[in-house]
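Given as structure tokens, the chain that follows is alone and in the form predicted on its own.
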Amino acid sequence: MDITGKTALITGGALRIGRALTLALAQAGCHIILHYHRSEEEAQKTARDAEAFGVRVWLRQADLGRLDDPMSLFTELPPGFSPVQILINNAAIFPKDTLLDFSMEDWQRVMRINLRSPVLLTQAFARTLPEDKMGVVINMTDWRTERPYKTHFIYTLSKGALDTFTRAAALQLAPRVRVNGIALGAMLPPEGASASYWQSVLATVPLKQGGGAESAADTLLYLLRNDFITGETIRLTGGAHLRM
């Protein structure tokens, strides 16, 4: 797909990897619908930085955990933004829990944001895509669905289900909509993590470095532009998945 001049909706696009994806889309000429939940100030800054590339950006605030009908995100748009032809399901939460101690409240919240939201957004995206247009969905996931965390139990389940959804949606929405995933590994140091902790993480990566936000952005653009890839999930792990 030639993404220049297309409109992309990205969830959680204000911070960290999401910000990098937003700016990569803008630099490639995409107009952006930038979703955020609580990070209003950061979203406004990312929007200004994206607009510096000469594209339009519209901010949309929403709690994805409470979003039961996302159709308005695709239909109630200012002039120049319709139709949305690119959807990036990036927003997610990452609570620490185990099988023995998770709560049903946490279960509901994580599953609604990490799984239910991408499913409903993809459904609304496909329903509103004009018949004469092609579309692309990218789901941001985690390679550790193959090698589960000892903690982050519900998160791991939600991302594993998202992996399956990526393949199922690719089959059901072809040929007009391609659906792919990007499974992130050690990209950026966790917020608040010490330097020693981050070095211990990188010691498990064969390439001995973090992926960085640019690697995720480059992979996003590759998947958007390659019209013969669907139902695939690219692992950005620096080779960590080879040590299973």
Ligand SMILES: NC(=O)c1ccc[n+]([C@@H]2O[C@H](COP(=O)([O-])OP(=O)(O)OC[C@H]3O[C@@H](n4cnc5c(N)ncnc54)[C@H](OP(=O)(O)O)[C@@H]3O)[C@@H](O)[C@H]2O)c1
Second form
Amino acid sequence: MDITGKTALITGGALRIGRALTLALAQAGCHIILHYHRSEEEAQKTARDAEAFGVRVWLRQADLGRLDDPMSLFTELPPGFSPVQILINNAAIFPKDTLLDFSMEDWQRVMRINLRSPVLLTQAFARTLPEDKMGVVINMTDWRTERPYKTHFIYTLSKGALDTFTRAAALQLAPRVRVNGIALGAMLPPEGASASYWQSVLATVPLKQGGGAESAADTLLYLLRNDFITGETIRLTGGAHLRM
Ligand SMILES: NC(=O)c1ccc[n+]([C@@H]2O[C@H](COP(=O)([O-])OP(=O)(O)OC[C@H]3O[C@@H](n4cnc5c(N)ncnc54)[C@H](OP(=O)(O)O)[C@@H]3O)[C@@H](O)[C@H]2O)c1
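If the structure you just shared is the form predicted on its own, then what does the corresponding form predicted in complex with the named molecule look like?
Every component of the complex follows; first up is the chain already shown.
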């Protein structure tokens, strides 16, 4: 897809990896619906930085744990925006829990944000995509669905189901909509993580470095532009998935 001039909707696009994806889309000439939940100031700053590339940005606040009207994100666009042709499901939460201690409240929250929301947004996206337009969905996921964490139990299940969803949706929505995933490894330290924790993570990465947000952004642009890839999830792990 030639993405210049297309409208992209990104969830959790205000900071960290979401911000890098937003700015890469803007630099490539996409107009952006920038969703955020709590990070209003950061969203405004990212919007200003994206607009500096000469594109339009519209901010949308929503709690994706309570996504009651997903269609409105695609139908209530301000004047000057063409229909959304690119959807990036990036927002997620990463709580620590195990099979033995998780609560049903946590289960509901994680599954609603990490799985139900990308599914409902993709459904709304496909339903509202005009018949003469092509679309692309990218789901941000985690290679640790293949090699589960001992902790982050519900998160791992939610992202594993998202991987399956990527393939199922790719088949159901072809040929008009492509659906792909990016399975991230150690890109950025989790919020609040200590330097020693992050060093201990990087020590397990064969390439001995973190991926950084820009590596995710490069992969995003590649998947958006390549019209023959669908149902694929690309691992960005620095080789971590190769270790025994
Ligand atoms: N960082 C890594 O190394 C890594 C590794 C593997 C996979 N990933 C995946 O890559 C993606 C981006 O990673 P990240 O570390 O940049 O993510 P993050 O900072 O943990 O979260 C991204 C955004 O999710 C939004 N969010 C959280 N709860 C929400 C809710 N209830 N409703 C709506 N939005 C909500 C937040 O928006 P607000 O700030 O506006 O509240 C947040 O900015 C995620 O899907 C993550 O699972 C990341």
